[in-house]
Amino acid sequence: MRVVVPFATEQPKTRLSDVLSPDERRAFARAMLSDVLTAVRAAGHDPLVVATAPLDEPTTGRLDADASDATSLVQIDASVRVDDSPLSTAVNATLAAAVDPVAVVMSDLPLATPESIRRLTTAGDSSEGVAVAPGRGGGTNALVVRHLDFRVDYHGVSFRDHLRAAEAVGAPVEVVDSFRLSTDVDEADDLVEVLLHGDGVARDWLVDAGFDLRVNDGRVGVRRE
């Protein structure tokens, strides 16, 4: 099964701009991508990164003049296809060309494990089914497409829309309820989950960058030294 990992290269994770500079966001995004690729490979699949621009050189992710050693040189060891189309268009082009099942796993799932990827790729017992791992807030973090006519639409409440799209083409659906696949990282509060439950490159990057957990009025957040 081909596992496609979409990746925005130029302006990733803009909602983290209150805690990370543009260079840092690019470095952290690559760290999360590295964790996803590691999980996919360990699950026995060959990932294809669909990038919006070439992945020529890893970013150093320099933090500031006092923390220049807290860098992330993340080498991406995977096949890369450049497609600067919108996300849905790029994924649908892959689906249209596929003759075998395709899995699509977002690149901002640093808690993904080989076990969670295997759960996704083996979900459903129909040769023409669709498996969907929802994200928080109505998004779609990962899916497996076996039906040749199914197409994605990542705008709006994409989880609901993908259920409707599967119904429209007559594809049975299995919802994959997975904490690790549902935890995408978009905002500063999401970094809590990476620090608590992560054990890969993304967590190491945050620790090197000076992030730690803080508790305020019984709520857990992050702080940066």
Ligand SMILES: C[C@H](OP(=O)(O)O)C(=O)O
Given for the second form:
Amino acid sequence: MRVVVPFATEQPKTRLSDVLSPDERRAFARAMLSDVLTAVRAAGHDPLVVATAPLDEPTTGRLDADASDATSLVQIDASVRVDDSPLSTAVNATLAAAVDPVAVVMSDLPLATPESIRRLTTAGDSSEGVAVAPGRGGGTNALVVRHLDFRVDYHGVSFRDHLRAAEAVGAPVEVVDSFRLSTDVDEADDLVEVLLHGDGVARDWLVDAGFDLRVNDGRVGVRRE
Ligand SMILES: Nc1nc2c(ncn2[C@@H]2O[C@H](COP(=O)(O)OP(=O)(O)OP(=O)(O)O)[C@@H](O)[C@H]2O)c(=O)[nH]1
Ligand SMILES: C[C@H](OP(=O)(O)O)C(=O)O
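What's the form predicted together with the named molecule like, now that we've got the form predicted on its own?
The next block holds the full complex; its first chain is the one shown before.
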């Protein structure tokens, strides 16, 4: 199945600005993308990155296969389509052109595993269905679209909006209940999950950048050396 991975190349993860510089956010976003692409490929699928700008011509940050500091960019070896239109417009262009089912998997899911991707791509297996993996907080972290008329509308409470959109076109919905797919990394506290449950490039990046768990009386957070 074709798996589309949207990617904001130039100014990603602004909600991590409190803990990461702009160059670090670019580098960490690429590390997460790398983990997602690895999981997609290991699940037997062919990823297409739909990026706002080319991945091989960074405007800032250093492209370095032996990434050894927090602003070196991990090399991404994947098919890339550059489309600088807004997220939903870019994804919908892909859906409109598709004749076969398409999966859309966000690039900020560094806990994704081949098993969780396979669960997604085999869900909603009716020929006209839609499978939705919600993100925490109302978003949509991954989708499989088999209905030709279904279109995405990201941001806001997109999980609820996508259920309604599926209903509007008569597409049966399966909700994919997956810790690994529901964990998108948006805010500093989400880094806890990557440190605890990740085992890929993104976790290594955080450790190299000096992040560790911060244990107080309340909820676990992160601290940086
Ligand atoms: N192609 C494309 N992908 C996008 C765009 N905006 C976000 N993405 C990707 O969509 C997914 C979800 O992104 P968000 O968490 O909403 O946004 P973000 O830019 O990563 O982070 P924030 O700046 O903190 O909102 C990630 O895979 C992003 O890389 C866009 O305008 N175009
Ligand atoms: C793209 C957006 O991501 P969030 O801002 O919820 O992380 C969504 O899931 O609708």
